[in-house]
Each structure stands twice: as C-alpha cells, then as structure tokens.
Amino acid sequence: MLKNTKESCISVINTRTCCRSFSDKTVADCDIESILKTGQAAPSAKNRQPYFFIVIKNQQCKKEIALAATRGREKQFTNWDQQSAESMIKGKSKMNSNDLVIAEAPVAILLLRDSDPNYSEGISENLEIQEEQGVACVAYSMMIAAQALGLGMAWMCSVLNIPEELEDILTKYGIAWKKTWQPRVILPVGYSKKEKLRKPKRKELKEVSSWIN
C-alpha cells in the first residue's frame, strides 16, 4: 500500500500541467480547502508563512481582474516588438500568457505574500529571497493539490503587474486591503475542458543535473 501511495505520489507530480481552459463546472469549497490547507502545509524560512489568500468566485471580479492583468501585462513588455507584445498579451504565443482565463475558471486564487515591513533578512536590499521563496513554495503545493483533486490549476503572474488596480477592485467586493500586500500569482482553478492536457517536454536530466559521488 505504501508503495502504491508513494506512486500515486509521484505520478501526480510528474503529470501536473498548467490548464488554460476550463468548463463551468462548479468547484466544491471543501476542494478549495483542502488546496488552501495543502499550501498552508509547504515551508517557509522560520515558518514565518508570510503569504495570504483571497479566494475569488464572483464572476464579475474575477472579469475586472482578468481585463486589469491583460492591460497590466502590457507595461510587461514594453521593450518588446509591437507584434510579439501583442501575440504573448493574447496568449498566442509559445509561451501562452492569456489572462482571460482567469475570467473564465470557476474560481480564481489570489496568493499574496503578507509580510512584517520590519523584517529584513539581510541578503538584499529590495528583495527578501527567503519570503519570495516560501510563497512559491505555496504556490507550488497548491498547484500538485488541485492536480491530485483531478482539478486543473494554472500559475499567472501577471498580478505582479497591477497591485493598486488589485487593491481597487477587491476593495469594492469587501476586501480591507492591507498595505503590507503584495500581489505574487493568481491561481485559476477548475475542471479542465480537455479531456488530457499535454505537458510540455521537458529537458533531458543529463542536461540539467551533475552528480558528485
């Protein structure tokens, strides 16, 4: 059993993919949970858990951000050719940047790192790398959660982008914003119109590892 455990484990890692479309089929809140407790599960630097989550299933929100990300993503490639900007800004591109989708999944979830503005570890200046890594660890967990759940989960960053055009929009839905916020990714979640997504290919281990014996 233990076995088949560590397999199914495994398996679940290894077939996890972004999704980019999504049905309307609802999302239980007991599954939201138990994504939200699976990334409250994942380290942090001194277990500080410096992140917080806004979890978004107004459709009329998820929309305004959605528009707000895509604007947002513009400033993102300012230094880009008009035709390669505007091909990654409508998810055209390889690399599939579309932010409607956000739009279009039953629940979005908006992961933010929450942190004390007094603290400092010391390593560097504007950025605190051990906090930055423990929210992606987060983000990580929730995404191998929602994949073990048979639910499809993608990782946008485009929030990166708007954090005040964040705060304006979530505030007129109820939400006290605090000024210690900082948008790091929204998460869209739900069951996947495709019946099989296809991860992309990823690079032979030899080329990405060394072992020392």
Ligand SMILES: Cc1cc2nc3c(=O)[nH]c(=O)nc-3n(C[C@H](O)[C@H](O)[C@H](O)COP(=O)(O)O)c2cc1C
The other form holds:
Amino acid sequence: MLKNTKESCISVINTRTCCRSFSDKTVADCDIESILKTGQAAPSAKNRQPYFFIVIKNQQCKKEIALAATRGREKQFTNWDQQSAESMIKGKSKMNSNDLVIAEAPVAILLLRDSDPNYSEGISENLEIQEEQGVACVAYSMMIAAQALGLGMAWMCSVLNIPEELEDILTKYGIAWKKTWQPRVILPVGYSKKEKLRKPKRKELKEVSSWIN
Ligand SMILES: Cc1cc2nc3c(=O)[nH]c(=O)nc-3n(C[C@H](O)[C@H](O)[C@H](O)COP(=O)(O)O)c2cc1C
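Having displayed the form predicted alone, please output the structure of the form predicted in complex with this ligand.
Let's see the whole complex now, leading with the same chain.
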C-alpha cells in the first residue's frame, strides 16, 4: 500500500518498463484521453507545444503501420551485414525491433512533431534541439500515465524511418496529413499479456553522475 502521493509518484516512475506483449483486452477511451492530457502536461520550450497526436484503434491501420515499420527498419540497418539485418527485421535477433507489437496492442498513439515553420529564434540548431526535447517529454509523460493507469506501453522509434509511408497509410484512413508533421515515435498501449515484466538494469548511479558540494 502506498503511503502518500510522493511515494506513489516515484514508485510509478521506477516500476515503469516497456511492455512489448499485449492482451486483446479493450482500453477505455477515457484512459486514452487521460494519457493524451498527461502528454500535454509535459513542458515544452516557450510552451509552444510542437506536437500532434493520432490515436489509432483501427486494427487494419495498425497492421499496415506495423508492416511498413518492419520494412522501414531496413533503412536503419543499411550498415549491417544482410544476415544480421534480416534476423533483426524478422524478430529473430536478440535485438529484435518489436515493430509487430504496433499491430498487437489494441491502441497505438502516433506522436508527431509539428513545428511552426515561420518561427525562428537565435541559433536555429538550438531551436531544433528544444523542439525535439519538448516532443520527447510528451512521450515519456504518456508512458508514466499509462503505468499509473495499470496499462503497458512501448516506445517504437521505427516511425522515424517511414514518414512517406505513414502519410499514405493515414491519409487512406481519413487523416488530413500536414506537411509540418514529422513522425517521432509510436506508442503501442494496452494491458500486458505478461503478469510480470522485467525492467532492464540501469548503470550504477556513480557511473552516470557527479556531485559538486
Ligand atoms: C528514443 C528511444 C527509442 C526507442 N526505440 C525502441 C524501439 O524501436 N523498439 C523497442 O522495442 N524499444 C524501443 N525503446 C525502448 C528502450 O529499449 C527501453 O526504454 C530501454 O531498453 C529501457 O527499458 P525500460 O524502458 O523498460 O526501462 C526506445 C526508447 C527510446 C527512449
């Protein structure tokens, strides 16, 4: 039993882990809305909120994205030898990219970066970084929200490889694709098939931190 809000918040963060196998139990729309709102609660530079969310529940649409993502991985592994790349794409490698999970989860949230092309500020490279940081904060907030709601969520970066394919697929399903959209991550969400998930170990804190007292 959690004693207080502080403890429960930290516990949710520390126990969250990526879920990559989902049951077919339906997720309530109010839970998805709660996840989206928690995403919006994340910080962004000058509160520009440079993002857009597409919630995909349609099974066929998710399947098409999962297949396009799997094929798109080839672009990511062009420097690999053919055998390693193929086993990764087919999910046989230890480093399996897990893209088919997009189809397995009952819902997938596609997070797009949506920046104002007319906005400029100081060093443009820094603006780019700030916009990306804002989008990443949203994705992580959503993961925490899912965990707090008892749902599992994965982070799939494969959509980075397939912007044109996504535009084609989503347009077919009635989305008015904007030229300012850039896919950043797709977050499959649902109830975990496994009762217990193993969270990968982190480095020792002393390896990744220094203190100046
Ligand atoms: C930028 C980024 C890209 C990621 N891409 C993928 C991915 O494509 N496929 C996948 O299965 N997990 C992906 N992950 C999840 C990481 O593998 C996972 O967060 C990491 O192994 C730590 O595990 P944990 O989140 O369960 O604590 C990604 C995470 C981040 C932040």
